[in-house]
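As a starting point, one isolated chain is supplied in C-alpha cells, in the form predicted on its own.
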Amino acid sequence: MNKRLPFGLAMVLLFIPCLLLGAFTHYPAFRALQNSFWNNSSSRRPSKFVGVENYQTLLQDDRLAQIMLNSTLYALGTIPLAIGLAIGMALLVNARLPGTSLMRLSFFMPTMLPMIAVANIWLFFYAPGIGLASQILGVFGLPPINFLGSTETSLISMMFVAVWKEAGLFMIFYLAALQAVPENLKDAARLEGASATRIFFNIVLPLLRPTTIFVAVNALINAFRLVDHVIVMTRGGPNNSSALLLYYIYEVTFSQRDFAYGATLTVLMVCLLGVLAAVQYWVLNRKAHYQ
C-alpha cells in the first residue's frame, strides 16, 4: 500500500529548492534588471537613476555587435555538430560491439574533465610549432598554423574544444533514449523490408525528438555561457575574434568595473536565451513523440 508523504514534510522539501532557486537565480536576475536602470556609483558620487540610457549604449556599442556575431556563429557551429556527433557515438555504443565499455568511457571522459584542464590540454594541442596540430600538419608537409592567434581560426578552434567536451555528455542522453525505443517497431519495419537507414530516419530519429529538444536547449545555453575556455585560451583575441557574450559581461563587470553596463548586458543575455530557447522548443516540439 502506497503511503502519502505528510503535507508538512512535502512543503519543507518543496520550500528548500524554491528558496535556493529564488536566492541564486531569480533574485540575481531581478537585481541585474534593477541595476541596469542606474549608473555606476563611486566614493564621491552615488548611483543615479538613468532610465534606458544603458540600453541606448547597447545599440551604439560596436564591440557588442562583433561579439553577438561571434556568439551566433559559435552557437550555429557547435550545436548541430555536437548533437550529430552525440547521436553517432550513441548509435555506436548501442550496437553492442566488442569494446563497448571502453568506447563509452573514452567518449564520456572529456565531459568529466574540469573546464580549465580541458582548456590547457587544447592550448598544448594548438601551440604553434610544438603542438600536436602543428606536428600533424608537418607530416603532410604543411606549415604550422597559429590557430588561437589568427582572426580566421581562433573562433573555429574554440568550437572544436566545445564539441569535444560536450558531445560525450549528450551521448549519454541519446544512449538512454535509444535503449527506450521499442524493439517491436523496428522488427515490424524489418519484416516490411525496410533497410537499417530507413528504420533510423523513419522510426528511431522521430522517437529521439524529445531528447533532441532537451539537448538542443542545453547546448544553446552552454554556447552562450562559455567563459572559462575564452579566459584561458584567447582572452577574446585577437581583435575580439573569439570574444563571446558572457566573456564580454565578465570583462565589463570585473575588469572595467562598469557594473551598470554589465547588468544591462546580463539582462540582454537572459532575455535572448529565453526567447531563443522558447522558439527552439516550439519548433522542435511540434512533431515530438512522447509515447
Given for the second form:
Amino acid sequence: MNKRLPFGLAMVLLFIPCLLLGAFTHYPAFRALQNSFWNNSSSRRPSKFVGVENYQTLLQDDRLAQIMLNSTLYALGTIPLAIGLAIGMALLVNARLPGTSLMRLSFFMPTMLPMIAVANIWLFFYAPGIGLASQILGVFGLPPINFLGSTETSLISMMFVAVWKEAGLFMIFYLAALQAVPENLKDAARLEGASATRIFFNIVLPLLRPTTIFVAVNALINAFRLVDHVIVMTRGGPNNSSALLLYYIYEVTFSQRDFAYGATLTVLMVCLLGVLAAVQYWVLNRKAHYQ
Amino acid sequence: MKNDLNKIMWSTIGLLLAAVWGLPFLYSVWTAFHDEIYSANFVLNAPLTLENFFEAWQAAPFALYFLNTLILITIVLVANLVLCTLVAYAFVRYRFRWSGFLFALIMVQLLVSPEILIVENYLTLSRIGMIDTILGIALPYLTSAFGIFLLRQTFMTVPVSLDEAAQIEGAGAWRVLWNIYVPLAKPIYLAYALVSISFHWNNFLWPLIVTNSPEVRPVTVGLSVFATVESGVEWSLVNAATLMTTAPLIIAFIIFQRQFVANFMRAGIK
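With the form predicted on its own done, generate the form predicted in complex with its partner chain in the same format.
Now the complete complex, all chains and molecules, led by this one.
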C-alpha cells in the first residue's frame, strides 16, 4: 500500500525534525572535522588554517595518552564486572525466592538515580575519615585509604561507582532474557539428570549470548559517554589518574578555552565510536546462531 | 527438604548482596535524616530530624531548579512525541526517494549523541544567542533517533487492512495517523516517555555547559553547584539535597516498580 509521499506532506512530516537533527548532529560533527584544521582565533588575529598541526599535537600529547589508557582500563574493568554481577542479580531475582522485591529494589535503585546524585553519595562514602568505606577499614584495623585522592586508587574507585550505577540496568535486560528461556529445555535436561550448574552453563548461558552482546556494546559506548561522576568526584585528578576522554574534551574546551583542540579531540571520539559501531555491526551479524 | 535449604541459602545470599548494594545509599539516607554529629557515628536511637532538608531547601533555590527541570522535561517530551511520530509515520506509510539513506542518516544520532558534540553545539548555541536558556538545553534533544526507531518498529506492526479500511471510509493522512497508528502505539509512547523523563531529569554535562545563571539551571546542575564541598557545606546538607532532588524519581519508581521495570525492558530491547 506504500504510497508516494507528496511533497507538501513530506515537508510537514520531515522538515523540522530533520533540520533539528542535522543542525545538532551532522553539522557539528562536520564542523568539528573542519575546525580541527584551524587554530583558535583571538581578539587580535582571526583563526587561520594550520593543516594537521592539531593532530600532531594530539599524537604528542602525553596527557591524552594517559587518558586513553585510563579509558581503556575503565571499559575493560567495568564492563565484565557489571555484566557478571547483572547475571547473578537476574538469576537471584528470577528464582522466586523470599525477599525478591527487596532485592530488585536494591539492585535497580542506583539506575534510577541521576549520575550526579550517585557521585555525591559515593563522594561521601569514600570521604576520608567520615565515609563508610574508611570506617569499615577501621573496624578491621586496616589503615585508611584516600580512595579518590591518590593516583593508585582513584580510577578503580570511579569504576566501582560506574558498576554500581549500571549493573541494575543490565540486570533488567537479563531478567527479560531469562524469562524467555523455554522451561521445557530445562525440564528435559533435568530428566537427563543434569545438575543446576550444568543447566546454567550449558543451556541458560548460551541462550543469554545475544543479550550479553547487546549489553556489552551499550556498556562500551556508555563507558565513553558518561563522565558526570568524574566531573563531580575527582575532576580527573589527582594527576590525571581518573580522567576519561569525554572529560578531557570538556576540560580542554571549557576550562582552557581551547576550542580548536577540543574539536580535534571530538573528531577522535567520533572516529572511536565509529570503529566501535563497526565492530558491533560485525559481531551482531555473526550472532544469529541462537535465534 | 534439600530444596528448601537451598532456597534459604540463596535467599540469604541474595538479601546479603542487596544489603551490601544498598549500603552507600542507606548511609546517605542515614546522614540526611540525622544531625551532623551523628553523620559518622551510628547510635541506634539517634533522634531523626528533617532539619537538614529544610536548611538545604533554603540554602539554594531548589524550587526554581525543580521548575526548570519540569519545563525542560516537558519541552523535550512533547517535541519528541510529536516529531518522532511524524517522522516514523512518513517512513512506515510512504515510500520516497532516498528514504533508506535518510533513515541511516537519522540513526547516526544513536551513536554520535549530543553529549559527544558539546564543543560544536556550544558554538552553534552561542552563535544563535541561546546560551543560558532552557530552550537551549533542550534544542539538541528535540528529535530523538531512538524515539523514531522505536515508533517506526511499532507502526510497522499496524495491520495494513486497518489503514485501508479507514481510507475507504474517506479518512485522510492525519485522521489515519491520529485514529489508527497513535492509539495502537500507546504502550510504546508510555515506555518512551518514562525513559525520556528519567534521562532528562538525570542529564548533567550539557546543561552544566549551557547554563550560567540560577534562573535556568535544572536540578542536577543546581545540586552540583550547591554540593561543591570545597564551599564548606556540611555533609548532612549535601546528602539531604541529593535525596531531595532525586526523591520524585525514587517515589515514582517505588509506586510504579512493576510497570517501570517492564517498560524499561520493552524500551531497551531493540
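Residue numbers count along the first chain shown, from 1. Keep in mind it's a predicted model, so treat the numbers as computed, not measured. Whichever C-alpha set is largest while still superposing within 1.5 Å between the two forms counts as the rigid core.
K.L.:
Do you see a C-alpha shift of 2 Å or more at residue 63 between these two forms, with the core held fixed?
P.N.:
After core superposition, the displacement of the residue 63 C-alpha between these two forms stays below 2 Å, so no.
K.L.:
Given a core-based superposition, decide whether the C-alpha of residue 53 shifts by 2 Å or more between these two forms.
P.N.:
After core superposition, the displacement of the residue 53 C-alpha between these two forms reaches the 2 Å mark, so yes.
K.L.:
Taking the rigid core as reference, does the Cα of residue 235 move 2 Å or more between these two forms?
P.N.:
It does not, since the residue 235 C-alpha is displaced less than 2 Å between these two forms after the core fit.
K.L.:
What does the CA of residue 12 shift by between these two forms after fitting on the core? Give it in Å to one decimal.
P.N.:
With the rigid core fitted, the alpha carbon of residue 12 is displaced 7.2 Å between these two forms.
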